[in-house]
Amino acid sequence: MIDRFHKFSYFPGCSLATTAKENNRSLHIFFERHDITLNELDDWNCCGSSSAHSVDHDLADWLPTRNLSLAPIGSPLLVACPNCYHRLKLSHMMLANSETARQQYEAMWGRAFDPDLEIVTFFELISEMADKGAFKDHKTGLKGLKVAPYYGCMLSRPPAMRHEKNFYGLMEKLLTSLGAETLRWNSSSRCCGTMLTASRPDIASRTIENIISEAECAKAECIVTACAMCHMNLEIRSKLPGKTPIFHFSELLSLSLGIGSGMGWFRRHLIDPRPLLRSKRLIP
């Protein structure tokens, strides 16, 4: 993919654009330091995420549809959130095996459905810009840092997507390549409650504060999330004393690269990580 395209059309999604503008920031710098250009789709609209199947299907199913009709031609989309990519995704694979659908969608966008649209998640990017030695001259960009990777439940894929790609490890094999210390543990692929956040917060509190345990039992001086909600479920709804930091993979990926100092992103972050990463002299 990297070798046709360098400029991709580009998806934050609510998270990214509001609770995690730290995670878009080093996103948009690490790619830039990579020469891939991100082009943000102009006017785009929530997705759905994982809220508005339970209020009305239809809506679950539309919202996507009209990112998808503002993606030009010839462009990969890029989408860095698991759910926003889930979202999209289903919503294309409906309108490529629905006629119906097809028709509904180019009447209420006016414009001609591209079956031919490349959906590409951040880790397929990174993965493939990995295989390709992108890294390889970063090896010791966060050496000592031990890390607990948390991919939560989002990079899971329903059964119509069954035949995607997976890419748990992923976080693992970068990370370590990169200096760190991946750590293995029981919580990394458990769900952290996403939404019930907002409508069972005690539920939430009380997974999150197992997760958290879990990664401290392990001796994790900290946790790297694959997704943005997950990273904002982890600050907010801890009660432990530890205080382990919360990293996104892409503030990882651009600390690798001795960015991310001077960026102010950490500063956005409940728990402080500066004093971790200060000990292990990766930021002045």
The other form holds:
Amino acid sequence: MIDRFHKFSYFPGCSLATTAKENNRSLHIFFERHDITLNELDDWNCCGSSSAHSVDHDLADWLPTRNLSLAPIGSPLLVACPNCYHRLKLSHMMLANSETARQQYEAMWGRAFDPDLEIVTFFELISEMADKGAFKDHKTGLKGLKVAPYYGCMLSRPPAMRHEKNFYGLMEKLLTSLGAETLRWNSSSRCCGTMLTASRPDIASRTIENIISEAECAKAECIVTACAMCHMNLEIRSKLPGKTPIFHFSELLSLSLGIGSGMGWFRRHLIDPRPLLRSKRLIP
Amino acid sequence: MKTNEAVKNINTNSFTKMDKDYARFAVEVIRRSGVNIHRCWHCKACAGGCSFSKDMDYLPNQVIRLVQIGMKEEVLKSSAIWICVGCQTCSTQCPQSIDMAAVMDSLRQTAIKEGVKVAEPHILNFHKEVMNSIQRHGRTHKLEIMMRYKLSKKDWFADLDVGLKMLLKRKLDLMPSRVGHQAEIRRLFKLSRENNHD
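Swap state to the form predicted together with the partner chain from the form predicted on its own:
The next block holds the full complex; its first chain is the one shown before.
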């Protein structure tokens, strides 16, 4: 894909556009450094988050279709949030499989359905960049950092998506090649609880404290996640004394290129990661 | 499509009258979710993989069992269908490729449609506030969702520390990020209302 495209349509999703602006910035800057331009979809809307599919089947199917209709023909749609990726992909599959749905789509948005639209997660792009050797000049970029890679539920998907690419191990592979030490641990793909953090904080706290304790048991100095929602939940729902810093994957990738200090995004963390990074001499 | 096939494969002629009453619920769940729950052989892979099964009154496979034997009220009033966040861990691990998350989605929606007493009203309220926010802005506005949700729960002080910390770190924007073409968002919500009245 990276041979064919240097420009991508980009869907940030609500979390990266607001609560996790810093992750959005680090993702943009990281790709810019690698000559990849992300053009945010003009006037995109929420994919339905974790609520539409729970309470309204039609909105779960149809909210993402508007975004699909906004994607310009000819460039892939890069999705920054793992959950938005699922919702967009499932809606695209629904349209691809049903003539009636396509007719409804075209009547609704007045734009033709593009069956060839490639919807990709930022993991897919990073994985291709790694295969092309994009990171080989930064072998010591994260030297000495002991990281627990946390996938949460991003690798889980419905049976209909079973044949899509899977990126288990990508964080381990990349962070190791950048000089970090990645740990094997028990809870790397346990769901963080998404919306339970608001509606049943008791359950969310217990789940998240378990996840963080497992990482601490494995002697992790920090946890890295690829989802802004997980990032926030792990930061706000643990009362453990360890105060293990949480990073978004894009932050560590940018940091490996020497970008991060002075950008203001570490300051927005609820658990300050700067003492750890200073002790490893990764930031001044 | 797979829904119709799944329903077609059930030969209701062989059922007695009582069987039919019980089986009707399973057929309804299959039709709504598009998932043939009769494939489940209760290996409990879903229950083992679930991060939240210990907080549920029924394990995920027990929910399926209740549907199989037609215990509609027990299922629709269970907390399990609301505690499930749809993370798909169970759907991924199921050896029978049962899309458990889709089954849970359809059960929640049936519970709402039939107006049963929901076991986890706060979770339902939260979902409603998220949908209201999307309806108003086209995107989720987290601060507003939390304020309205707290209002419905009449519980202002729980979690105040977390909320304040997030405000201080400017993680909760005061103003919503909005879609320009609001008419298009209204069109989507109209479609949903029309379909739900059918």
